[in-house]
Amino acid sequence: MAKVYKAYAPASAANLSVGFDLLGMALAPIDGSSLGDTVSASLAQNQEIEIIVEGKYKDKLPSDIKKNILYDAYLLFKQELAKRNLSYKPTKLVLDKALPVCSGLGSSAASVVAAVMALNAYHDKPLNSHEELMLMGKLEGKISGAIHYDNVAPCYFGGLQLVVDEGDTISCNLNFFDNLYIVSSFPGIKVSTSQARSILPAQYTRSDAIAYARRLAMFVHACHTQNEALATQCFVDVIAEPYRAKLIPNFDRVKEHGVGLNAVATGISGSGSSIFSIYRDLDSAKAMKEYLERNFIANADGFVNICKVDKLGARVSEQEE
């Protein structure tokens, strides 16, 4: 029987207020449900590449398969094989698009990571983990206009990742706090990455630059020393939130409500429109979830999850077709 390689890639929250373009966290709902994209790779019949899109958000993607990021993944992966004098096998890729596009949950990164891992597994893993990650970065860059690993790295490795991108090191894992709950909510409206970037100033004041560096350094130190009290003081965004908040309806009221529930932090997930809100106790997290369901979700596309950090990251399973 033919084998099917199925890759699951979790959602992620980038920036986390304190680490613009440098921090990203993989998310796993505490109820055991999945929050991510899945791509399966198997033998295609009578064609070199076959791409099928399924899932809740399939209609949000281009109908032209050649405009789908999975097609770009196929082209670049085939080039990587050619560099190694290896043959490409006819492949059917099936994307279960469970993450909304332009949501701030690393939707494109999840599709990219799952596609590359499925292709690599189906071809007997000619790429090592670093080569996989570099290819994922290239593909993510085709979507956002520049290579950013703050969603790709946590999606791939899991955990809370600090993007280093120096030499052969793309990112390193930070030890987040296991007792904290992350309420993640997508309101159902889109905020494009390009729109969210264009609204940012071209230059920042020296004081803002120093404050950003100081808080990020403090946060990294607090994670390594497991000083939760110090870490929670650092969730202040001087880079993006002051400008992007107006792109997200009711964000200010949501943040104020979080303060009333003793939130550790409430901020914009990635470039939005999703938000995150962090709590020390489950009851407060549940209260925020209920508030968001009543006051933040704009349509049927929106949802709220109470999450912990997904420490596994992307993973591949092998099945018989």
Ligand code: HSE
Contents of the next structure:
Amino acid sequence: MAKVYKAYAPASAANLSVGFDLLGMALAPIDGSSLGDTVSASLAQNQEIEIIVEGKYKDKLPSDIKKNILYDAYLLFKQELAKRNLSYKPTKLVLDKALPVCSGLGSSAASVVAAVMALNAYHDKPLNSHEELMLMGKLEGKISGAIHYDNVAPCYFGGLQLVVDEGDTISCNLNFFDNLYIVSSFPGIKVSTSQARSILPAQYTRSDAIAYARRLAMFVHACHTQNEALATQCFVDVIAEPYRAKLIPNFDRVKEHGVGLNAVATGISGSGSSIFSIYRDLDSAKAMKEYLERNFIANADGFVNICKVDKLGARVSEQEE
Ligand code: HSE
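So the form predicted on its own is up there; where is the form predicted together with this ligand?
Starting with the chain above, the whole complex follows.
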């Protein structure tokens, strides 16, 4: 029987207000449902590469398979094999596109992470985890215009990741606070990361630079010392939110509603249009979920999940076809 390698890669929230381009958190809905993309790799019968796209958001992707990021993943993976004098096996990739594109949920990162992991597992793991991650970063950079690991790293490793990208270390795990609930909502409106980056200032004032560094340093210290009170004071965004809030209809009202529910923080997830809102108690998280369902979701593509941190990250399972 032929083997199928199935890689699941979770959604993630990058930036988290306090760590623009440097923080990202993998998300797992508390109701046990999945919130991520899946890619299966198995033997292709007649072609070198076969790519099939399924799932709720499959129609949001280009129909030309050569424009799908999985095709780029195949090309780059094959190059990596060639560098190692290893042969490529004809591969059928099936993408279950469960995350909406341009959503701020790390949708492209999830597809890239799942594709590289499935390809690598199917070829008996010629790439080690650092090499896998470098390849994922390169692919993600092709889509968003610049290599940043703030979705790829949490999606791959799970948890809350601080991107360091120095020497051989791409990211470090931070301990978040297990008691906190993260309400994550996609309103159904697309915001492209490159567009959301283009509206940011090219330069920031010295006081904003210092405020950003101070809060991020304080947040990392608070995570390491598990000082929740200190951590919750850090969720202030001077880099992106002041410029991007206007891209997300009703963002200011949602944030204000969060204040009324004693939210620890409410901010933009990645480059939007999703938002996150963090709570100490489940009742408040549920109240925010209901509010978002009534007042933030703009169409049938939108949704809300109450999440905790996905600590597992991307995972591959092996099945018989
Ligand atoms: N950090 C990126 C941005 C998005 O906010 O532009 C996620 O990679």
